[in-house]
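Only one chain comes next, encoded as structure tokens, the form predicted on its own.
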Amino acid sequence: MNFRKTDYDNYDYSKFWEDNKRLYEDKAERMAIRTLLAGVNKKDKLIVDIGCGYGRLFNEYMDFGTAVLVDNSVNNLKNARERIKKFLGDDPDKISSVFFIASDATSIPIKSDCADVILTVRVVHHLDNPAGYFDEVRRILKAGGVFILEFANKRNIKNIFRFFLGRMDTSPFNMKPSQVGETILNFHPEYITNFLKERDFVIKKRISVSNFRISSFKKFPGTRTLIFFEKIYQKFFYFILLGPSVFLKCVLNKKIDENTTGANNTGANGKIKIEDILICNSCGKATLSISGSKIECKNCGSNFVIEDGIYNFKLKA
């Protein structure tokens, strides 16, 4: 996914939530997700969770009649499809509707028009080509579909504060992203919007999330008050946008193309065939055969595989 000096193939991302450290991130995270997708139509319904990790957020979207998580890491990817299937347990009617991909962002080999759901957490300051990430964004999620978008808020009211006090030098003012360490971009609301509005996104909900986000604060009062404040937050004061995670529900207003091939992909009973959503991420054309392991393109003849269950779109056979 274009990103920069971050090797999920060469670390186990499972590990950074592992602990209670991030419990308080996990849940105010979870809470705004709910908040976002209350309401939303789920039934017989395509969800693409784009960056999905090791799919920690799987059970927020799980009652989607088809899953698609789409992530940079093939090994972010087997820890997902392991979680999930010890997550399903023995229903392999559910298992069948979710599908793993390994792609880049910019390219992302899926249908045009065929998502009705796209969700992305904790991915858009990895990356080095925002807007192009948005473009597929765009390309791929319906007319009327529901974009729910995360990303690092640099004018969160820690940063204003160290600003003033001189402990920060980039203002959190201006609309440049700032950048933290050598992995982290952060960016100011109004930037991310920008983007939005661009690509004919209209947003209907803004949420300020993990408002309490202090090291300290997780030790005393302790995690369960944190979240007791930050339900608090979200329900009366989401949209003053101080935390440092501000999370989005946004829908697409393009006009709907009526030559379009992926706006109806679901079969007679409602499920939807992978072979059925996927194009060629090389010359973007919906021309791929797959037999085995081996995914072909009869168009450009470009070759990709299927290893342990994931359609491996950066890895060529």
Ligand SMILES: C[S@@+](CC[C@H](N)C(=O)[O-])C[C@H]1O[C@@H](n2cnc3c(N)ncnc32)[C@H](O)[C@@H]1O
Second form
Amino acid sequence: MNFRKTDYDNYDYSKFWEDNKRLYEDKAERMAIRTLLAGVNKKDKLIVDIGCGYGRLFNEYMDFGTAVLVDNSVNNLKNARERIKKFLGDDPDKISSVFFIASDATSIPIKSDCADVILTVRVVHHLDNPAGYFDEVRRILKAGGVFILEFANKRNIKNIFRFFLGRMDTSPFNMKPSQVGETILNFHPEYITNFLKERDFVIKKRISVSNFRISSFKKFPGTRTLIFFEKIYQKFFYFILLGPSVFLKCVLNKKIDENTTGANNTGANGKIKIEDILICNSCGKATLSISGSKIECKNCGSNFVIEDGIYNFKLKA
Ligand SMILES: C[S@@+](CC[C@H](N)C(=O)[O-])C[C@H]1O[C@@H](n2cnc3c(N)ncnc32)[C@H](O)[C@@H]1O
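Taking the form predicted on its own as the starting point, write out the structure of the form predicted together with this ligand.
The next block holds the full complex; its first chain is the one shown before.
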């Protein structure tokens, strides 16, 4: 496999979505997220968006008691914070329930058994160590917690046609992830399912998304028509996973650890204090001391900083 380069610190990801070039995909993804979050209790609950980017999807989960946005790009997090502050109209009460953490998806400084919901969209295709990421999701999520995951589906209808027409060498049916361009890995649905099953996740629903993503279709019949058909597909044919993107809703069926660290993290008013859910992602201990903009781990001596409202836990190489 070639070297995969992902550098969101030197690329403004919001540009990817501007000018409504991908309005169809954006709407199709939101449709799926709304379906998967319907009926999930949000009041006083903690959601963690891993690989949040510039906070594009924030308004889909803003009703949760607390939102923690995690990304390894400080640049994206800064944009996310500015965007969300504007979106919430600088309401100090609302913004005080939204936190921003810079860290790798495989070493997140959040206590175990803490999150009620974890959301990850358009991220696993970038990860060098997806197993490490799935381990983190399992660790952080409470028993019975909900995990909503999007991944790029290599066994999509376009690839199947291209393969049978001899325009694609690698089979969309084999389990090996296939690389697209410099940065993206596409996965066979069973490959992702295996990661989840090995970690006690039970898949409750699968939705095939962006099912009509063909650039010429955006010109004719046009985005509105595509969205109309997408709605029908997601409502009646969602389980036929032929779209380029798949959303899963999983429930974590792990046993509750008696030494659980984070399950009772809400205060009397249902608010979560960030200090109560953070751990050192270098040694894994809840021994952080926060003073002003400095964070120090009393166990291993690691130092982290808070800059522009972002808790920066990026580990030095
Ligand atoms: C394609 S963007 C998706 C952003 C957002 N989820 C969305 O759908 O708009 C991928 C995001 O994953 C982040 N990312 C990539 N690799 C990561 C890693 N190893 N740990 C944490 N975040 C990562 C990138 O910085 C980027 O913000």
